[in-house]
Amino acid sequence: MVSNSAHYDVIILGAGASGLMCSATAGYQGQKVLVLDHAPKAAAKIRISGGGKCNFTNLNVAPEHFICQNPHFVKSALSRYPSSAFIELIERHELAYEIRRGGKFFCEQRASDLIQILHTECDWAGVEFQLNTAIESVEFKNNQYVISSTQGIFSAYKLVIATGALSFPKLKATGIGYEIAKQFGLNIIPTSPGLVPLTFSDKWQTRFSALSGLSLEVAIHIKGRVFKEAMLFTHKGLSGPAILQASNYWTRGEPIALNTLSEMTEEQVFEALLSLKQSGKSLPKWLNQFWPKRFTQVWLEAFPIETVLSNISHETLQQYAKLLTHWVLFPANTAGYDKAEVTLGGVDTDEFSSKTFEAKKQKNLFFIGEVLDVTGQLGGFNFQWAWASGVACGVALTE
């Protein structure tokens, strides 16, 4: 706990992934650092992510895994602090981890083990914390930033905004970072929920509600991208890794296309259907090799498809093959910020130096992490952006 009125070299608003990483980095370089957060505990999002095991980075981090109005912005920080650097950090602390499909790193036991490492780093770096502290105002006067809060008034020469974004409001997520950006004349790219389930019309729900809880491996095609992962049926629509990935690129009113036989092309499916026709075998039995039986039953009931193919024309078989590999769906909406893992959009990266994260218009004001218009795909990329942007900014705070 700190006193209710004190001066620091650096104040960081936000005790999440990027804020903790930035504070430790700056503290190690001799800066007197204070971290303020309105939540009762630090790193709440880390604690609940990845089913409580936190997918904290990825073996294959590259700029193309991120969405940003300026796609070049992420390159500098990611190259200077790659995933190998964070892995080296957690290995020094002997964190037990596992590597899953797609190069995803997870805590082997629980995310709190990772949080403890970050806390330890901050302790070693001499970082001070003031939690349960709501920010009332931010002012820049006499060449320093003055923060009025529910726990007192704090000042610093440099201010870092690491407040996160709008996803997970149950974890006390707010838009305060955007408000501060606007206060200092910084542009905001419109925000929307990202990595979020998609919902469908009542008619669609009635037809497929019996599949709720069922998972299916699919390949989703959207705007020239393909995501080959599991899809989960819910009471209101679709979720699972494949859908969350697609949601980052989906715009309301647009379709998504599913290949329900993800390892096969349309031509391969046509050839398989032709073989079924010639052999006289049933379509449901063949589909059950790839699909759960419940999905086969419901899906065939939803479409006018003959289950015995012996009298079906080649043209119709081609239509069946296309439907199986290009099932076109029109989601009604997303499940919103309550269910979103991240927020698309944010403070315009053109307002900042990609090396230091300092605002071009406002001296000694820095923004890092999710509050910026940078959104990673599913798979540990968003946390790697938090680590990389936090370190890059932390180093720049001493320059």
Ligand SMILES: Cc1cc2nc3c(=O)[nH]c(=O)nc-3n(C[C@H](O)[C@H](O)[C@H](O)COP(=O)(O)OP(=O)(O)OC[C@H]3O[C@@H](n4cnc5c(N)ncnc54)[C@H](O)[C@@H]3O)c2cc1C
Given for the second form:
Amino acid sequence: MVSNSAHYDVIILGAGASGLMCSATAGYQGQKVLVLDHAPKAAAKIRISGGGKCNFTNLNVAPEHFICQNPHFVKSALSRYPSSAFIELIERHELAYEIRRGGKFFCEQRASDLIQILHTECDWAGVEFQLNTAIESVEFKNNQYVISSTQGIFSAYKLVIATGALSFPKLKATGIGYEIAKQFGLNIIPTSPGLVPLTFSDKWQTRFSALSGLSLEVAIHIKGRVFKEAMLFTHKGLSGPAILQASNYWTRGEPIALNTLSEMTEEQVFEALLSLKQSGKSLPKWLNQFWPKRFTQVWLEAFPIETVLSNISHETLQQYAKLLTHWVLFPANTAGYDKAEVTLGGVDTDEFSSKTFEAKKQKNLFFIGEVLDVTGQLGGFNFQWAWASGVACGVALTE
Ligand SMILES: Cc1cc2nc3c(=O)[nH]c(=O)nc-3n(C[C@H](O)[C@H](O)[C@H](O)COP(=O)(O)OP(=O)(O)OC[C@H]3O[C@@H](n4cnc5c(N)ncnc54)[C@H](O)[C@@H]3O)c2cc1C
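Having displayed the form predicted alone, please output the structure of the form predicted in complex with the ligand.
Now the complete complex, all chains and molecules, led by this one.
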């Protein structure tokens, strides 16, 4: 517990992934650090992420896994604190982990084990915490940052904003970081929900509602990218890893194209349909090799064709092969911030040094983590960004 008026070298707003990493790094270097957060516990998002097992990093982290108006911005921090550095940290604490498809690292047991490691690091580094603390105002006076809060007034020479973004408001996410950025004249790139389910029209929902809960391996083509993963039918539309990945690149009004036979090209499907035609074998039986039966049934109701293809023209078969491999869908919307894992957009990275994360036009003010206009793909990239930006800033705080 701290007194209700105290001075620090560094105050960090936000006890999430980036704030914890930054505070431990700065604390180890002798900085007197206070972390303020309005939540009752630190790291709520880590706790529930990855189905409670937290996908905390990825084997193959590269700048192309991130969306940012300045694609070069992420390079410095990611190269100075690669995923191997975070893995080395958790191995030192003997955390058991597993590596899943796509090089995704998860805790073997519980995400809370990872939070415990971060708490231990912060304890060893002498970091102080003030949780349950709502921020009332941030001022820059006499070369110091003065934070008025529901728990008193705190001041520091350096201020780090690690308050995350708008996704999952039920976990205490707020836009305070953007408000502070605006207060200091920093530009904001417009925000929108990312890694989020997509919703469809009522008509579409009626047509495919019988599939709710069904998962299908697909390849989604969007803006020159292909995501080959599972897709999940929901009551309102589509979700699952493939759709969440695509949502980061989707703009309202645009289509997405699905290959429902993700291991085959249009030509291979056409060839397969031709040989079904010649052999007189049934199309549903062939489709059932790749799809759950329920999907085959609903698909054939939605896109009818003779079950035996003997009398179907080559041209029609060609069109059907195209439909199967390029099923063009027009989502109506996203499921919004309530269901989004991340927020696209944020505080413009051009306002900061990519090495120190200090604002170019406001001395000793730093922004890290998701509050910035940096969004990772699904796969542990968002946490890796939180760790890497937190460490880079933590090191810079002593310079
Ligand atoms: C459901 C879900 C699952 C996810 N799963 C994964 C995953 O498996 N792998 C992955 O890489 N990423 C995942 N993410 C994304 C990841 O959680 C975030 O990118 C990451 O937590 C961002 O770290 P951060 O430190 O920037 O912000 P956060 O971790 O969000 O921390 C921000 C902190 O600031 C505090 N705060 C906010 N507003 C205020 C205020 N007004 N006053 C005081 N404090 C405030 C919050 O309470 C919070 O503690 C997931 C996100 C969600 C929502």
